[in-house]
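The data below hold one chain only, encoded as structure tokens and taken in the form predicted on its own.
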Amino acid sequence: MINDIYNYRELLKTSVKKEIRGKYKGSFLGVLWSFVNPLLTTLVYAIVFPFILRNSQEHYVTFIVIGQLPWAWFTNTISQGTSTFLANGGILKKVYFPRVILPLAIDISGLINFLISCIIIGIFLFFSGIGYSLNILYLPIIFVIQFILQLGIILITGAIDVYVRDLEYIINFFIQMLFYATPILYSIDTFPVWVQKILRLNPMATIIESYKDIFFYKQSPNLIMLGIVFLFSIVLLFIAIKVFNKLEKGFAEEL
């Protein structure tokens, strides 16, 4: 596979660079709506939690956008990647190329969105007064794991889709229900300890708690649990290859 991927690299440039203007193209805003999407959601929650759940947490706003801003690549990375395979059937079944390269393009698409994504959560850092820290050091190591969090994930659903077509609304609902699990609006501490373990079983609550530590908080993320996370992504990818490979012979059928 990584063979494949070397050989085809220019197609996989091209992909991304698809993925990235493709999806707005026309828009005014063009790849903008990335970055104003999130950033209208979180003024949505900045007005509810504060002033309507009398939500104390000091620059609330700021504590939002960082959690908000990684969750926005999770999320569309998982909703694209889920229905990729099937969004590109006419070409799948024409054309000769390494499968995983829509995925992969999906997820290496977002991640450059999220790396602009930062210049946002530095500038709420700067004019909140919250400032920086060396910790930011650690964001690469955070946005790897998640990197191979997400590749693993869609594998193994944009796999599953091309067979079962309601996997991606499945998947959808999903999320939606693991926003709430995830600490994006709220800092995990102020659970019981018994609720906090239950939350840390989502390996996203504990990369976006890398997130504030490192932006937020200004300190070292917990590396254990990050170490954790980084194995169970490790793991699950792969599995996700070997999911990945067994179905996709099938695909020309299917689709």
Given for the second form:
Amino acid sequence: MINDIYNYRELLKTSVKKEIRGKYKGSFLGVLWSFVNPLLTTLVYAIVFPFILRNSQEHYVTFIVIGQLPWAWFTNTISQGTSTFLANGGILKKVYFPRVILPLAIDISGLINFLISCIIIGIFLFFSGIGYSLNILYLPIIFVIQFILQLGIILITGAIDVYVRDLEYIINFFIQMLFYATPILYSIDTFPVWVQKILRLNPMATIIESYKDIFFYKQSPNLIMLGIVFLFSIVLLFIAIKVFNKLEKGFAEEL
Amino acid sequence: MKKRKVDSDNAIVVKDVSKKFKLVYDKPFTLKERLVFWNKTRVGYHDVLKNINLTIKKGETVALIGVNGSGKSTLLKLMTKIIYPNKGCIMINGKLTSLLELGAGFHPDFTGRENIYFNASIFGLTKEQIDERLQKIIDFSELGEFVEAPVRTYSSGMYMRLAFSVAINVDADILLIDEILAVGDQHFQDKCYEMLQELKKSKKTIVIVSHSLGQVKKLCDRAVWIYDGVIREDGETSKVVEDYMKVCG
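Starting from the form predicted on its own, produce the coordinates for the form predicted in complex with its partner chain.
The next block holds the full complex; its first chain is the one shown before.
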């Protein structure tokens, strides 16, 4: 499989480019939308939530931005990745290329977007006066884990979606729910311990918390939790590849 | 599919291949339909190909002929690995490019030039290889300055010319072509067949599905007549075409 991807690296590159540039083609702001979007969402939360929740979090806007940007990468990848084979049905029926390129391109283009948006996080950290620490060096470890986790998820959901098209809607609803189960707008320590335990079953909770640790709290992330999520992601990816290889053979007939 | 050693003289070996398509009436696409019509969907099978055995040697130019629905295109799709056989196996020896439908994967908003890169990368070329061939592709397509215009503004002829130019310049060892040349005007069709003649001379393997028997006779040394999912005749082009004409003419 890796060999296949290497042989088709140019296709992967152009697909990533198409994913980043083609999405907003024709709009006035173009690629900038991928950053304006999560910022506007953050703005809404920052205005609305202090009103309805009694919240004593300092630097609340920065606090949300750090959670929201990686979360935007997660939601975009999952929802686009799930529908990618249906969306590209036309070409899947006509040309052979390693099918895994499509979900991979979505995850990679999301990663590139996220890395650029880390600049936004940097700007917020600067102006809020929080500043930076060397713990930022943990960043690659965290985003690699998030990348693997997402790839595993979309290989499975994308392949199943070809056969059962409801999955798209179920997944989109599920992501909405997961948003509230992920410590983006709040900090996980504000809950009783038993609730914390439940919340931590969500791998994205650990990942978002780790981003907050290295950027907001300027401390090392919980490496044990992160290690567990890493192992989980690797196992998931292996299962995903197995499932995917089985299901991809029927794609052209089902689409 | 088991991997077996391929005889190095053979480009394509099709062994005991059968393919059937599921015919589902009122296919349940959604979960609701699946649950409500649980076990109620009528499923039938249509045998498209029945136990096909075919060996194509390197450098051969083979035409697949037959009436609509006889399974020619399905056989090509199996060779490209877009679909997989229910039984048997297919072995390919060499880099394979297929032209099943033109401009698959063209992005309408991108320019002709950008689409050349995208399309050629679908065929597995790297950037350097595409750079090398770019001018040749543009020249062959005769698009001139239109290569900088978005593909959605193209006429169907221009679209086809661009797609064919990319595919024919990929430098594959094996080229599979489904009935597509009919779109171009006489001038471009002639040019394409000339190009195919050249590829033939350079010992490329070509498998072509075509209904224009005149051109098939000129280009191919071997013809395979597929009738209702089985090979009815396989041999020298003029003979097979003649027999085919007797039945279907």
